[in-house]
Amino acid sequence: MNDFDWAAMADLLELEGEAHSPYVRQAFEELGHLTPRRILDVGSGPGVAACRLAAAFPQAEVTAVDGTPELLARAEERAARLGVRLRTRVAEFPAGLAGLGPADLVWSGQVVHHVGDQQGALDRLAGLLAPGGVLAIVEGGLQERRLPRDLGFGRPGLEARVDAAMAARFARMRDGLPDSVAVVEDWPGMLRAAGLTDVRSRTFLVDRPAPLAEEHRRFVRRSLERQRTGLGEFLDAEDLTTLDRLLDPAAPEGVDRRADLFLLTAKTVHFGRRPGH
């Protein structure tokens, strides 16, 4: 997909599938009258999803497809752990997908941003459906919020000018990437142009209260190391001080200590189907 340290990233992953895992266990429950046979998570990372949807239909056959083996051994891991049956397969996305259908359901989490030609993508996981199958993709809702607007110190508004460098650093990535083509990201449009119909969308919420159970507390530690390390061009002086302020184990006004931190987010997630029997 692009130069992306996949690997280096498996806890942040593991930790943010589950931290996110209200609003994926909201989107299959609006998939609940399927009875799919075999099911496809394209771009699945270590698999916390992936689980989750052998879990919910146990009768079909479920893949796990991503371009990172080491991912992909997380994945087998978890599906032992948990005692569901899972498969996996390295493919990259999305010139590795021909050959993986045909599938009842695809889900896609937010993978299609991270390609050039995002068109040109979910045509291709389109083309993984079987007449009648559905196709799922998260792309989109609204930014976390993790902290008060005003910490007690440093400037108010911290988490908004973090999203104004995030959107910056978001553009500068997509500029970049090979094929890049630009479009409107009309989701629920692309989807149609991709030939499906019946599409449609829902945004989920995930709502996690202060005071944050700890591996949600290290998930929001992950997260804003990973923010403090690539967004230190885009913040001034003062917001990245207050960043390391943050993050100092041994500041009680740090996110590991804040009796105030919290977990609030929403996810879109956008649902068309093949036409067919």
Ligand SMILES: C[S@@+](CC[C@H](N)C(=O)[O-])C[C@H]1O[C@@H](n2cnc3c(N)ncnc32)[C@H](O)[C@@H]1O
Given for the second form:
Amino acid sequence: MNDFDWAAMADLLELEGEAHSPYVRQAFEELGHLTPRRILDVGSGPGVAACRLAAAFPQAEVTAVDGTPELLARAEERAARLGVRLRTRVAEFPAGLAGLGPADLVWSGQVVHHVGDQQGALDRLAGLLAPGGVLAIVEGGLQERRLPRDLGFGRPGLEARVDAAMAARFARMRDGLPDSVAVVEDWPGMLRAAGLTDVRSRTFLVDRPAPLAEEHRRFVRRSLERQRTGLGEFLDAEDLTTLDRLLDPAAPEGVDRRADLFLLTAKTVHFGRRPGH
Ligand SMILES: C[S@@+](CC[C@H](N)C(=O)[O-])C[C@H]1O[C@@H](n2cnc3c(N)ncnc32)[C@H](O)[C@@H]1O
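Form predicted in complex with the ligand structure, per the form predicted on its own context:
Below is the whole assembly, all chains and molecules, this chain first.
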């Protein structure tokens, strides 16, 4: 796969899926005119979106597909807890995608950028569609904002510097992927190159103002912990100290206690349709 330990990220991915659910709900509203019989969520992780798909399209057979069996076990538990019908399938991308189709709807959230050959991955995803079927991929959008620019300590503007550090780490991650191919990341153009029509992009807001519900506060803590561990070499000592202070459970100004945490982000979903009836 790549250098991510996806299984270890199960809690974070689940908390993120819940925190970001407003964008998924809005994106599914765009698909409300469809009556799909077979749906694939490719790179489903712990199945937050897959379970929503199963609830939104109860007549459909929904399959969560992922390379990490531990995450699919989470998806199964979640489906049982919510009382929705969900199948799971372990598959490594891109090779393991062969034979998963045909599907009337393929959803793939924040996955294609983890595959070395992104155009090749889109070609394969498009190839899973039945004639008239729809592919929806989540790529791009805006980085999250969770903290005031001035925290009352440290150098103001921490999150802008975290964004830059994430971009540097992302570039290194992409360079290290097997068969990594550089491509202009023009997602609509890439969907067209994969043979899809009626291509459009919509961006949806996730706007959770302060005060944050406890579960979303937990998400902010987990994502800052991950950034503290993963971005150590990309941030300066002062910013690392600020992150440590934010993550100190005993600190009144830390993320567990401060009242001014919020969650603001935007996610872009690119839709395309396979020509046919
Ligand atoms: C960032 S998570 C996205 C999870 C979910 N779709 C979402 O939007 O929150 C990426 C998921 O893709 C899976 N994945 C990444 N690269 C993969 C590969 N090469 N083969 C199979 N699964 C892969 C990981 O196991 C993980 O669950």
